[in-house]
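First, one chain by itself: the form predicted alone, in structure tokens.
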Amino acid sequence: MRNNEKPNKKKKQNDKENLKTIILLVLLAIVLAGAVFAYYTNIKEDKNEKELAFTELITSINEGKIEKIEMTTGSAAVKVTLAGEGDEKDREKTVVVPSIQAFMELVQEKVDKDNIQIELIQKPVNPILKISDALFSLLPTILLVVLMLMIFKMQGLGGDSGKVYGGEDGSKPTGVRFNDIAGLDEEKDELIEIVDFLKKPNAYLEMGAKIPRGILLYGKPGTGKTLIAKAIAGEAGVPFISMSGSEFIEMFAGLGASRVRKLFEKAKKMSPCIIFIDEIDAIGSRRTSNSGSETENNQTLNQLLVEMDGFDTNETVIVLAATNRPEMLDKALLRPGRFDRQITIPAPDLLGRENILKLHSENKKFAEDVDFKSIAGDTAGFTGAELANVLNEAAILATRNKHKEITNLDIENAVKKITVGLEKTNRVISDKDKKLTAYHEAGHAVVSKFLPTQTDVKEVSIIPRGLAGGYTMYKTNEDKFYVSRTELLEKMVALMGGRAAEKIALNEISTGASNDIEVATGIAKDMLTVYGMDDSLGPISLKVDDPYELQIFGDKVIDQVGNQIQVLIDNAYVTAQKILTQNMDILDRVAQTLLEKEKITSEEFEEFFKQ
């Protein structure tokens, strides 16, 4: 699948200039801030030099060295000019006063018996220092609408609701269409009706078919939900606007519930067009009682279906949700109404991924050697994404080893880089845990040899992948949508073919089989609990949601679970054990070529049974 999207080069420019504003009122409320501070600061230092305490002024004043005082209405400091020759500027002092009442009564009969001149001073008052005062009074105030305005912003308030495509401002189109999407081509076919209907809308309505107002498309992640909706409206050449889940939900409580509407609010005012939220499960999981964040959600989902089931007839608002868990949405959010109809994405079948490889394949070199069909059977369960990955990584490798043309070996290795790990081939490993690890991968692979159900081995190597010391790499001939009971029984002996090698072989065990062991037990409690396999308990599902649920069947029970997995890893333990035992020679002829060359292809191992 292909993603022709094209940034909103406006709304781009919109945000920088909104960041642009944000930054230049942040600095211009620090340099406020900061000249302020500078000019208290300078008043207050020369304040500093010609401060004189208050009990120094009584002192002065009885020892007869002050000369004259000066008092300015509505302040509290006197300026005193102490006895003495020089300067007069430099012989004054201020002095800050409890009260200047009672200070005139504490020294009136000095100042009356000395002759101290005394003067009243009608001083006005400084403008610049008014205003200092003003600013300085107001700078919590401004530091904190600006302090509003980031987190506005960051919030999105009074901003668009949903990123728009092919809209009336210029917007470009999605640029997607049904040619761009392959190995869907069932799920394309159920949607383009929808196309048709936003299309020739009248046609439908003189017909008496409702207006579809929603439909859910849901699978696992890169499948293709989003590209599907953006094809659907570049068919149609109506307006889309995206939006995700997560972007309803903010810190403010109601706002989620208020972008709500103003994002429908957008959609009629453009109609018709398409509504597309991704990842609805953000807001669309389950209402609860709980309070706090859990309010805020369930505002936000009864705003949303309350739009949802208010369209009136005649707007043609397509809404288009995608969710990776649709078990968690609202059951009032699927019933007929809001989602008319959900969609299963799945992930692409053999067909499917061919056609997905080759349209990935346009704008890209390859070599004759390279063969799509087999690509195809050898990446089963591969959605879209993961296939489009596999040729990007495929092409920079061949750019890292300088090959002309993507090669097919580039393709194995890119798959081996995305499932099992980056290769690690200057990591350092003794050669005790080199032999460990060789004879671990030829357990697994001589075990699955022995197995009818287990399918072909690939490759075999002790050259490290990711958190892997070495891999057994299996083909994947076909796609498969139901497991036999044989089948997981078989593939739990192939899981424990490493440790059974270990033990047999080395007459020891080691950390390397965890995994091996946590996916054996997995297949086993699943046979017991969910696909109902065993004979004693019964094809029963003991696959619950709470586990208090599973007191309805007893201890009884769950004991027998507990032990019927422990019996069904014991005997696959010791199936594994058996076929290396009676195929000893093979194991260590494997193991030893593992050792001398680290790799081993199919047709290498296949060599090994030949003989």
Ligand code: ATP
Given for the second form:
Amino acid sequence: MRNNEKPNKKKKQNDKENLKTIILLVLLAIVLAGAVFAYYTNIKEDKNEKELAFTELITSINEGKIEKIEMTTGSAAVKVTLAGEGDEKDREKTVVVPSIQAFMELVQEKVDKDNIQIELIQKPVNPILKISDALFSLLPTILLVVLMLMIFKMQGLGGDSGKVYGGEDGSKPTGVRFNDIAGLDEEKDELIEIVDFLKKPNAYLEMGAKIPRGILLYGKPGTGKTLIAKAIAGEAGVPFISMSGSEFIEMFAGLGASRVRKLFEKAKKMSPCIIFIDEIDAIGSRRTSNSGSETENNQTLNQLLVEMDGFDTNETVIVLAATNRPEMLDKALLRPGRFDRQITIPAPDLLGRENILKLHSENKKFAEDVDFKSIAGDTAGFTGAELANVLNEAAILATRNKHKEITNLDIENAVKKITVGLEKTNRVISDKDKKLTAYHEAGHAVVSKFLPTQTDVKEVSIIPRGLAGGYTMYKTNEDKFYVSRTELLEKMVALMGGRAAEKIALNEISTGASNDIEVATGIAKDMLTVYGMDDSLGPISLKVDDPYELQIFGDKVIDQVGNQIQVLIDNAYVTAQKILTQNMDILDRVAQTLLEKEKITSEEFEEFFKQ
Ligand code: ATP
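Alternative state: the form predicted in complex with the ligand, after the form predicted alone:
First the chain shown before, then all remaining chains and molecules of the complex.
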């Protein structure tokens, strides 16, 4: 249930803010453009009202309806004043004439006869209107240019080329040392050589040794990749320039590549130093031949490859990159001279977890009963970041509960909060739902008790936590490298225990089993397609990068996978039902106790099997 995705929060926040500003600017531009358009149209309408067609003018002159004619030198427009009462301004009209001379020839006789006033003006008709016309017609363009400039600025056209620690600009060094990293001893040993390289590059160069260029750190989010990269810089006392892969991804073509160029230029000036590119998969994914944004990404990646090839032998710049999706990377990145060293940063083992907990316990007050070894035992699979988070959550819970120190219970609750979510004691649940949850959880617990490979139950609860209506927690007693086929099959049986209990005890099934079903189906699928554990299919891997590759196996194999997934799930469900029907009395008692007490500890659970 744990969520291992740890997005680059800061970048996301920045992106959000940038997006907000862009949306605001676009809205502003639309509103302004709309206003300008409306204003402009108004003037036009106003102008239309004030305009008179040439033929109308001739008719009006012949009918004696014109009082005055103003003509402007060099203009084909004449201003006329209609005869009548009221303000003269309201009676003014503009007329475009083919030519002043032709017009005068046409109306001279009538003008003389009616004594129409004729005026010759030396300036253009209504010049103010002309200037504003020109200005208003340019305004949308001006606005657009301003908008584009602002977006470019936000996108960092000038170039944000990495956050620097320990540069000559007075920025602080990373300050991280190898002592700040718990566990990861082999990885540190491997990297100590890089520290030495950075400290005395000349000694290596004189010996004819080549400086390592790129080191790729693989590992789940939160395993300490950034920490270890910072520690190398800290130990060597060199500047650390860090940038995240996602910061290279830009809306405008060519910007990503230009940022890569700037980043390397900056690093060369600071040599010896370290460049750290986090989430390198964001730019280092396999290149495609498609167009659009992918071409932009390809350009960025190409630039990175060019820069990595372009170092002089005496430039002591080491590029460290981190990813948790190594399979996504373009093979060109891993060639010699580029990221030719790859180091896996694993989730910590039992001792590693204990040490990480101890390291992060500094500056916190703990009660006597806190046993980091036992907490480490309960947190198999947790990364360094998650363990740091456990202690932080525990400190928050202790403060909220007005404890003087952080107790073991605070830490246990913090672990549960992180794995299953916060306990929701106030949620109102109907008796029917409670009964269903009680049987469902009792089903998991009882079934797993009869499965030799499954670990002991640690706690069963029907108090909702996070999205779960209830939960069954199991003890973790060892760190394992391999999982056996029997263990996977029995895990599926334990998962099916919940649904099987609902059906047997209440003759009903519910949506509560959806997550169990999803996990069980995932296990079955992996057994067949990744681990080659199916006898009928044999040890083949159907893990492919592109679904089209599956075609080489033919429809028969694909059908067989589908059928076998169903067979595995069906078998697991039938086994779970069998165990429960043979132990109905225990299932009932566990469910009843859960309904009364809401929670059962591991000791209380074991009692049911002693009687
Ligand atoms: P991401 O892939 O999400 O960037 P990451 O692998 O780079 O993650 P870090 O950012 O280095 O992980 O680790 C996050 C935090 O977890 C560290 O700042 C540190 O507090 C803690 N941490 C992780 N591993 C260790 C460790 N081995 N020793 C001590 N603290 C650790």
